[in-house]
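One chain is shown next in structure tokens, namely the form predicted on its own.
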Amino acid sequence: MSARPAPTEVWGWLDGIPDPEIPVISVVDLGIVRDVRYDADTLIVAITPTYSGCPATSVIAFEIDKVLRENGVDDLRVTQQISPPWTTDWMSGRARNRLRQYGIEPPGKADGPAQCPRCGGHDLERVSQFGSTPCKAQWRCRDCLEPFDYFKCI
């Protein structure tokens, strides 16, 4: 590539990468892309895992590398930034809306979801502290009787 892309352009490319565990939100909307910058001629993209040992982190790093190379960036490095630790507060409003539309209640209160993402009901019960992935818990709505995942607050 003759001209290096501006960081804002890179952010746009990264926003097109879906989270491997929740494909309706991007890694940017999830808030794990922490920084896009240059160190001399090397493009550095820093990501923060949602939790220590998250198996999706290596897949995300691979996808970032792939997308950047497809866009002509050859001199790059994807790094992990573990401090400060990721928090659900870093999720965008767009991510929260897309989660709810997908049937996953976005994080809200530390003690559980405020409503059912399917019917909006408030009579809820936790079925299991562990859902389809370690960052989610399994809940059920007593109003519509449907199970749903709740993205845990971290």
The other form holds:
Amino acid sequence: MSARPAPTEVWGWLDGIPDPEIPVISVVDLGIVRDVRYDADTLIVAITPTYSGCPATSVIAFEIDKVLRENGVDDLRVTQQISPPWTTDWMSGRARNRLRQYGIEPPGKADGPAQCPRCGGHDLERVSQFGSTPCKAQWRCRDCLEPFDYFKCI
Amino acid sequence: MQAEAVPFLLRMGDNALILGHRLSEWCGHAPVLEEDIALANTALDLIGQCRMWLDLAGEAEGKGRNADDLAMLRDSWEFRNLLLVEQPNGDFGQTIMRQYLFDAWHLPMLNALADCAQPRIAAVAAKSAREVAYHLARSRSLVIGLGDGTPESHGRMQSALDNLAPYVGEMLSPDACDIAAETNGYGVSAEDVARECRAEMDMTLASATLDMPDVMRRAGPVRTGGKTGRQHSEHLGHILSELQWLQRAYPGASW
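Could you please show the structure of the form predicted together with the partner chain, as a counterpart to the form predicted on its own just displayed?
Below is the whole assembly, all chains and molecules, this chain first.
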């Protein structure tokens, strides 16, 4: 008989799963876990991809499956949901702070970084509209002369 | 999902697949590292979108084929992509011009599809549109920067535009499949999309100081046969031989 933990407990476990590319934030922080519910005795976890081709999505689905099984849930299904499309508005405030501490400037209101995550400078220039993962762009601070990643606003 | 939607879904998926593959050919070869990464990321978005469209096409078809089967096991005459997206990369300018011309159509197409009556199609379009808005912002600024740049970059962009201009008509001229899609509620008004696309191209090419070739102003297709599958250019076969060889040589291989 499979354990049937409460969804709030499941959300707590999921919050312990780091994003595979940006390990300082959890998959819950990132806003990609959209739903945790039961369909009869089957636990359903719905996740949404950040970018449609992001290779991290399948790794995340695998990690979620693994963590839930380690917690005694055998009857589960991880589903993908694309509507409404993921937006950086779903990222938690905690995630934004952690990103900045980690050296990645969080998504701004207009599409551009608010400040340099290293020195807080505001004289910034874009190096490339893309970066090491689909969700980031490369910028540089003219005050401290350091390059940094910016989490694109989508 | 109705089976009649299959040809339309293949068009959306095959455009993304073939252009995504073309862009991936740049990986490790772009003029600077940042552009290499940008081209690869654009390719990644398109391959992701292709998977969503082709999975829907497989489901609508009802023969148990998924996106991988459709991408890896069809022959060139079964592909429904535009001739534009299968054209060779050429130099960096030609790649960027091809990207811009496609993006200028792709974004209004996806925005309109996001409001169509078929909810699954609308969901894929809405997801894709956010990524493609970013593609267009980038290709537009590069076309303007290179077109209105040095005599060398201007000349290369004008020659890229001259080479690709004959393929624009196929993209902007609705045929029976596009009209059926609109009538059946899973397509869009192709004429509205074409109007929006032409306005975008007029504005950007003027800012880029590039002359729009007469062939682009013509109503109706000039070179065609891609989106119907009737007459692809020879380039598609070469793309498929590279894209599909592993599944053809080792059927069912997985890792």
